[in-house]
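Here you get one chain, nothing else, as structure tokens; it is the form predicted on its own.
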Amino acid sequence: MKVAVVGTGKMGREVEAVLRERGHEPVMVGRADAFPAGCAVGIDFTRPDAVVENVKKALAARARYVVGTTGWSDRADEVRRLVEAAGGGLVHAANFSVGVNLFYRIVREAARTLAAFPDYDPYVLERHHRQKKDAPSGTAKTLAEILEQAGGRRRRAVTSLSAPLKNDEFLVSAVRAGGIVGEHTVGFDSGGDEILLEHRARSRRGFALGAVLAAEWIASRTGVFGFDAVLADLGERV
């Protein structure tokens, strides 16, 4: 399959390598380039402010699209309308790592279990490289939403403090330093003990593989999906 890789940075190069490993033909596309003809799917790791225009270009070329870029959630409804009006297909996720998406499931179950024990305060801590543009990360925001929906006493995420936490709040914190690929910790602390759940990315390849799996999956489908739909389908085949 011919696949447009939109964005030629570090993630774009990882996606290119995985596409070749899986027998596909990657076509590298710069930020200002037109969407190349003949590509069944595009994979986007660019900038938040470029996503909507990139989606329009892909739809005009009758291609499906995979968006791994984060920070554009305020325009998600607009993107959905564009895709549905064009009869296209799109998969988006804050994180395309298979491991992270399985981590979401583990955190969801733990949060539901611990919701019945109000002494355990939840929190989220994420660490990334100094060049990451958004904070907290999209993955940390998803983890925070899982905690908010679990039904515990602390069900409102905050990302900064000017006073002690209120009774219904929990903190989401971000660290930016060096070349950290990506680390996410969800903790539950009672004061007497602590339960820690953690995911550490060791390279960018896991993110690239997930994006390529999503591209293979959406190539024959119509609609707007999260990566969870891809994983659910792949899980049924295993």
Ligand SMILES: NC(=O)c1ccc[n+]([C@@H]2O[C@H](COP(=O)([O-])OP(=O)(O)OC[C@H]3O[C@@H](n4cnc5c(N)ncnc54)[C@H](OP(=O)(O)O)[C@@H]3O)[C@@H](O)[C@H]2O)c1
Given for the second form:
Amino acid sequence: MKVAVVGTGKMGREVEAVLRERGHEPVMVGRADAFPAGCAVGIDFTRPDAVVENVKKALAARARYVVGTTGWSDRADEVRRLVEAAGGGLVHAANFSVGVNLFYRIVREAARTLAAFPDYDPYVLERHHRQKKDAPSGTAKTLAEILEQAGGRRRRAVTSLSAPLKNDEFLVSAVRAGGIVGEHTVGFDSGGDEILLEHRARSRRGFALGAVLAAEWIASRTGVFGFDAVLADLGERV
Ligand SMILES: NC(=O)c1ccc[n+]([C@@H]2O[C@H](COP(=O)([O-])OP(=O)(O)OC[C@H]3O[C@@H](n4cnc5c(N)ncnc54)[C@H](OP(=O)(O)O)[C@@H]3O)[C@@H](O)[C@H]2O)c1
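Could you drop in the structure for the form predicted in complex with the named molecule? We only have the form predicted on its own so far.
Following is the full complex, with the preceding chain placed first.
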């Protein structure tokens, strides 16, 4: 399958390698390039402010689209409307790692259990490389939503503080340093002890593989989906 790789940065190069390994034909698309003709799907790892225009170009070319770029959730409704109006297909996820999607499930179960024990304050801490443009990460936002939905006493995520946490709040914070690929910690601290859950990405390959699996999956479908729909079909229900 001919696949447009939109964005030729760190993730774009990793996606190119995985596409070749899986027998596809990647076509690399830089910032100034038009969407290439004849591509069944495009995979986008660019920057938040480029996503809507890139989706429009892919729809005009009748290509399905996979968006791995993070930081554009404020425009998610607009993108959904565009894709549905055009009869197109799109998969988007803040994290295309299978392991992270399993981590979501573990955190969901832990958060439900801990919700009955209000002494245990939840928090989310994420760490990424110094070049990452958004904070907190899309993955940290998803983890925060899972904690918010668990029904515990602290069910409101906050990302900055100018006074102590209120009784219903928990903190989501970020570190930016060096070359950290991506690490997410969910903690529950009672004051007397702490329960820690952590996911560490060791390379970008896992993200790239997930995005390519999503491209293969969406090529023959219409609608707007998350990575959970892809994994469910592949037998990895999350
Ligand atoms: N979903 C996931 O699993 C996952 C995993 C890792 C990263 N990400 C996200 O993926 C995005 C990219 O990450 P990265 O580490 O690959 O960043 P990166 O190394 O900075 O690469 C981004 C590339 O996109 C290019 N670009 C920007 N606008 C473009 C446009 N309109 N058309 C084509 N190319 C364009 C940039 O070119 P210039 O240098 O000229 O701006 C750059 O080469 C980020 O939002 C990151 O958070 C998601």
